[in-house]
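Shown next as structure tokens: one chain only, the form predicted on its own.
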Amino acid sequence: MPDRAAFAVRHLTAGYADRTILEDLDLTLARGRLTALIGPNGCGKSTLLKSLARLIRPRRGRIELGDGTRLERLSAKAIARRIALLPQSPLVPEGIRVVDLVAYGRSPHLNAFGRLSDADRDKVQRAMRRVAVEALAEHPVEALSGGQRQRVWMAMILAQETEIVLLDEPTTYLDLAHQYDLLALVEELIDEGRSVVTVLHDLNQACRFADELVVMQAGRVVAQEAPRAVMSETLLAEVFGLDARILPDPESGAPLIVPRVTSRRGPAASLSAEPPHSTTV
């Protein structure tokens, strides 16, 4: 295995009771690098991050960390120790208030005794400061919007405190600029030396904060690169469906993408205002 892996994935085969998503996939994910995983829906990108945090447990084949240690052989609290998940819809447990939430972060590293210690508190307290939910504390998390609720679980994750984490969708009910500063968090984390991998639907979002695509497709990886050496008009086309054209991002440099839409103003229109930062596919 590289020295600079995150997760070894070797003849991955899994799926959902007799429905198989993932079959005999091979995968190396880089250490200290935000991996994102793209490709239409159905394709496997969920499966494929709930069998890195074994949630889904593999039929055949195994997944690896860095270090050579098989995630099979590890337990439930160590997994938590070493990886944090962020699921698309996590259910709010009944009445529970944002502090308390987030503390659930801290459940890892709690002693026998189960109970939080000033440095603990501490954590949570940072925690929800990096995401601006800190005023949002003693609110009930049942009674938040959306986007709020998106961001106390993200300040649940860093409490975790783990060196790789796990996102699945997590601009979903945030608006853009949230979405920006979420973006911008994860990039902090990768510069603390943690490793992100993470599902994006938004393509410029994805090529503009990724150090490197997964594309995936009908359970398989079909390319896997930086962004400006993966995304073609090509492939947009053969994964995708998309017909879009590809342009320099003129903020950062990355592909920007521009899909060739008719709208009822007509194509010239379309293309005469400034190119959208938004291709959600």
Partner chain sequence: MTRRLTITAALGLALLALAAWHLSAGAVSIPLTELWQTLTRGHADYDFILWNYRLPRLLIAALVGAALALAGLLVQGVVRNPLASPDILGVSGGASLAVVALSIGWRQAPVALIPPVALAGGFASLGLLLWLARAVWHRPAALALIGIALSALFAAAIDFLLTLYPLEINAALLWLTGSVWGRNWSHLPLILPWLLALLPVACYLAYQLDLLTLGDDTATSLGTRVDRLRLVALLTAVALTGAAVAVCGAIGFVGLVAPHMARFLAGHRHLPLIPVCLLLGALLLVAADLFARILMPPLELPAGIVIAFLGAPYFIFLITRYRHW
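What you see is a predicted model; the values in this text were computed from it and never measured. Positions refer to the first chain, counted from 1. So that the term is clear: the rigid core is the largest set of C-alpha atoms that superpose within 1.5 Å between two forms. First, how it differs from the form predicted together with its partner chain.
- Taking 2 Å as the criterion, G193 does not count as shifted between the two forms: its C-alpha moves by less than this amount when the rigid core is aligned.
Next, report the structure of the form predicted together with its partner chain; the form predicted on its own has already been given.
Only one chain is given; partner chains and other molecules are left out.
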């Protein structure tokens, strides 16, 4: 068991009642890093994330934390004190205020009646300040925009104070500026020494922000390395069925994926003369 691991996945077979998604999966996820799980739809990345969060139980095999503790040996509450999860579309309880939602992040640390101590309230305040929603504390969550709402959920996870944070496509449903706000916040979590594992759909965001990519296809891990090492035109073609070029991102040097799709407007005349409204996928 390597000391620098957040998770060690051993011979994991998992899935749902009627079908197996992951079969005999072996994987070690680094501690203190941002790991992005990528792959085409149905490749098993969400199932892997749910297994790490123990939302689904392995049919065979096991998952260990960095200190060698097996996940199944821990109580639900003990897991919740070490691993936080932001699901893809969490339910917002009707009429709930921001501060009350964030306070639910403290629940794994509380007794059965959920009584908050002064220290807990303090942590809730700090979490809200971190993501700049403390001014909204008394507002109903339902009245917030998608970007603000996602920040509130992040505050809840911060209040949970876990060493590991799991995110399921945290940028879906957000407009572009808020997507990058959120990813910057995730980077801060890494700087604080937490480990983050996230499912990401946007490959360019994954390349730009992740320390390591886990590329999955049909329930298997086909590559696991730093973005620069793993991204290749062959991989994109074989795993994603995507014909694309890979350029260095002029902003960061990370791999930038530019699909070669036939558009109605035809291919751009040359790289230097970009059309004024071009967008990258």
